[in-house]
Number of protein chains: 2
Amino acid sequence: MTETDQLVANATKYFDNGGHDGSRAVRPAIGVAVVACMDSRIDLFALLGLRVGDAHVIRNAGGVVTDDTIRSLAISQRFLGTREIVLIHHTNCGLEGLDDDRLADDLQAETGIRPAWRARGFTDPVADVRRSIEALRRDPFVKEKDSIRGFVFDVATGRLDEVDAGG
Amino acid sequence: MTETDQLVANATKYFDNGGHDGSRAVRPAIGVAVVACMDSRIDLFALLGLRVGDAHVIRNAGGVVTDDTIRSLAISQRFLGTREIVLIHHTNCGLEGLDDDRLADDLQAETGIRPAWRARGFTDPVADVRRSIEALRRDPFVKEKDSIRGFVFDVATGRLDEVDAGG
């Protein structure tokens, strides 16, 4: 048995609870795109309260702006009504000192093939959700910008901390 | 008092509460990365009986396969020990029917600049699953494949079906 097929087991499960509200939209009800960290500690809807059908949930290595960010974010504005952005960097995180240049020359190496992305390491959580709050502030394509605001979460104490971007 | 200020209110009654267990690794503990659709009705914790430290959670709009996802797929899979990707895309799904040109053309218009990157629109949330499925099991930088599986998830009923990709 795979850690997988035990996952599909908790979904049957989640199934015969009948504990899913199948009644919300496609539209998120509070109008709120969360970018987060892939991390496996931040659980976002117990960390944010939020319920089935409220907000989008957009989740990277590093919970960076990358295009796919970028891509998400506008049709998330765009055709699905929301307004307010959410980014969240961490405490202890995997791309904390993560050379971009090493880790392409390993897959190189590797592979024979030098990737056409770039890892995005980064030395500190707070000065790269500054970074990324500039980064959206700047993108043509994300229209809505009256309200994005950036956090870090302490994975071992489980608080969420407010960056001061400025502007 | 807008949107996220009740967010940031619900996180700091987690925090408080004290039930965040801070005593995990960044390594997640059952080594699976899964990737999913933005959509507000997927909570992929309960869903799948993820308890925090368990998983990795990439999230993008469509839960497609793009550079970004491959990105964080490799640095899970090199970095963080994951070795089964689980892949989720839903009943219901704001791309389905979505134009990538039609956009790309829109957002010209609109800004004066086109998008580097494509919607990703799709018609039919199975065969997508299925491309994702046979992209990943050919890209060079995802190294762990014994197990990619795919799954919709009736946004409806929260119930989750397996994708029978072939091969």
The other form holds:
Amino acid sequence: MTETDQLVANATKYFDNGGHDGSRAVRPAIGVAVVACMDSRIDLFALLGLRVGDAHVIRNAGGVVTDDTIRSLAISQRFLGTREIVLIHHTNCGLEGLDDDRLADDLQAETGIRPAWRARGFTDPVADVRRSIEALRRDPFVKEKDSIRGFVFDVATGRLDEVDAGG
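Can you now output the form predicted alone? The one shown was the form predicted in complex with another copy of the chain.
Partners and other molecules omitted; one chain follows.
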């Protein structure tokens, strides 16, 4: 049995046990969109005290603000009523210290195609949160800019610290 087979079996058990509540509203209950790293060590729902249906959770490598992040936030805000954005980066991230050019070179050497995207490696998660906040504040497609806050999660301790966006 593969891991995917196990996940499908878990989904069948979830269905059989009536685990899904199909009556939840499509709009997030608390009007928040969370942009975070995809790191499997971070349980965002437990960390933030979220329940299914509370918030939109957008995850990618590094929790970086990409075109797709902006696309998701624009839809979240304009059509689904979110008003606040929470950014969460973390310590010991896989993108920390990653050389974008070297990765692109390696991928091109392996596949013959240079990726159109950048990995967006960084050296300091606090500085990267600040850059992300500024990118969201400048973006014309992000409608609600009054509450954009950023944090760094310490994967060793479990502590979440707010980043002063002013520098």
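Here the rigid core means the biggest group of C-alpha atoms that line up within 1.5 Å when the two forms are laid on top of each other. Treat the numbers as computed from the prediction; the structure is a model and nothing was measured. Residue numbers count along the first chain shown, from 1.
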Handout entry: residue 25 C-alpha shift between the two forms of 2 Å or more, rigid core reference
Key = no
Problem - Threshold 2 Å Cα movement between the two forms at residue 10, rigid core reference - result: yes
